[in-house]
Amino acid sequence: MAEVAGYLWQRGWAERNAGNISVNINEIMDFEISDFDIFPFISLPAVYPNLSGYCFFVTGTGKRMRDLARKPVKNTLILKLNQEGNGYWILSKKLNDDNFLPTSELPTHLGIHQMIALRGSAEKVVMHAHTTELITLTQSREFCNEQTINRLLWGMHPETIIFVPKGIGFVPYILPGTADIAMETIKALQNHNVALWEKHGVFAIGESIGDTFDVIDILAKSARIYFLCRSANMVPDGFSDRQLAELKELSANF
């Protein structure tokens, strides 16, 4: 997480305290805790029954990715949900005496993790970043729909459709941090690995932190190629439908 946090900061995708990451670490938290009363307990505004007892490694609220890259323990938390799925203990309190809570986007993260648990897929990471190149595309009404933006991004570079064959889900602008945007993000991620929030950023899911970052990075490169062409007064051709079909077939090998 520290390594990728550094990448997000270096690319300008995590200004100030922007961006957040959560990782399902339930499989490695295989020890018993006899007394939960020694840990702070926080109630949740919603219930996540499919995450009962799950443990997560998450970034802290107000924490900067550039600081996380240098001091990960001081900028992250380990959480364990209770059996009801309506609250959590902060297990890392003994490691970190700073009084801070997890990211304010935690409800969206938990909603996505619950969706993953319900369908039984292998993704363990949820990552939110303010990816400049993709946000820029959504400043134009032309690209504020799923079909158009995917056709553009797939058309700029072979790796995009090979490694992101499902494309991205588009979420029209909704006030951040609300239940509504969490719900629409979860819908978008039912059929995609990335959800693009209009004029805000992306949420991506993956099996590892590195893989999740890679998907965002590939999409951003396609957007950069498009902007470089336009800045050179070129209208990019992109791949033809036949070429895209060939590349998508090739993606099954990766």
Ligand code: 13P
Second form
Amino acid sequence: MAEVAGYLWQRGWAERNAGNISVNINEIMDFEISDFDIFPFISLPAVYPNLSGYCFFVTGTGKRMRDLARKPVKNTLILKLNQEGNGYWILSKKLNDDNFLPTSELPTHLGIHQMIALRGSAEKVVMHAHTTELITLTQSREFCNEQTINRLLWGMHPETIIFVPKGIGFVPYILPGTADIAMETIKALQNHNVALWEKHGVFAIGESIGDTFDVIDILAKSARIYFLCRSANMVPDGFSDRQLAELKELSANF
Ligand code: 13P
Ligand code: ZN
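Return one more block: the form predicted in complex with the named molecule, after the form predicted alone shown previously.
Below: every chain and molecule of the assembly, starting with the one above.
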């Protein structure tokens, strides 16, 4: 997480405290805890029955990716949900030297982890970043729909359809941190691995932190190629439907 936090900062996708990451670490937290009373307990505004007892490694709210890159323990938390799935203990309390809570986008992170648990797929990571190039596209009505935005991004570089064959889901602007944006993001991620929040950033899911970052990076590269063409006063040709279909077949090999 520290390595990728550094990349997010270097790419300019994590100004101040922007962005957050959560990882399902349930499989590696296989020890018994005898006394939960020593850990702070926080109630959740929603219930996540399918995450009962699950453990997560998450970034802290207000924490900077550039600081996390150097001092991961001081900027992250380990959470364990209770049996009911309506609250969590902060297991890492003693490791953190100040009182801070998990990311303000926790409702979206947990909602996505719950969707993954329900369908039984292998993703462990949820990553949110303020990916400038993709946010810029959503400043124009023209690109605020899945069909146009995916056609554009796939058309700019062969890697995009190979590594993001399902394209991205689009989430119209909603106040961040709310149950409403969590619900719309979960819907968008039912058929995609990346959801683009209008005028805000991306939410991506993946099996590892590195892979999740890579998908965002590939999409941002496509958007950058588009903007470079436009700033050189060129209208990019993009790939034809036949070329895209051919490339999409290759995605099975990776
Ligand atoms: P947090 O610092 O609470 O994680 O918020 C950052 C962010 O990007 C909100 O959308
Ligand atoms: Zn954000």
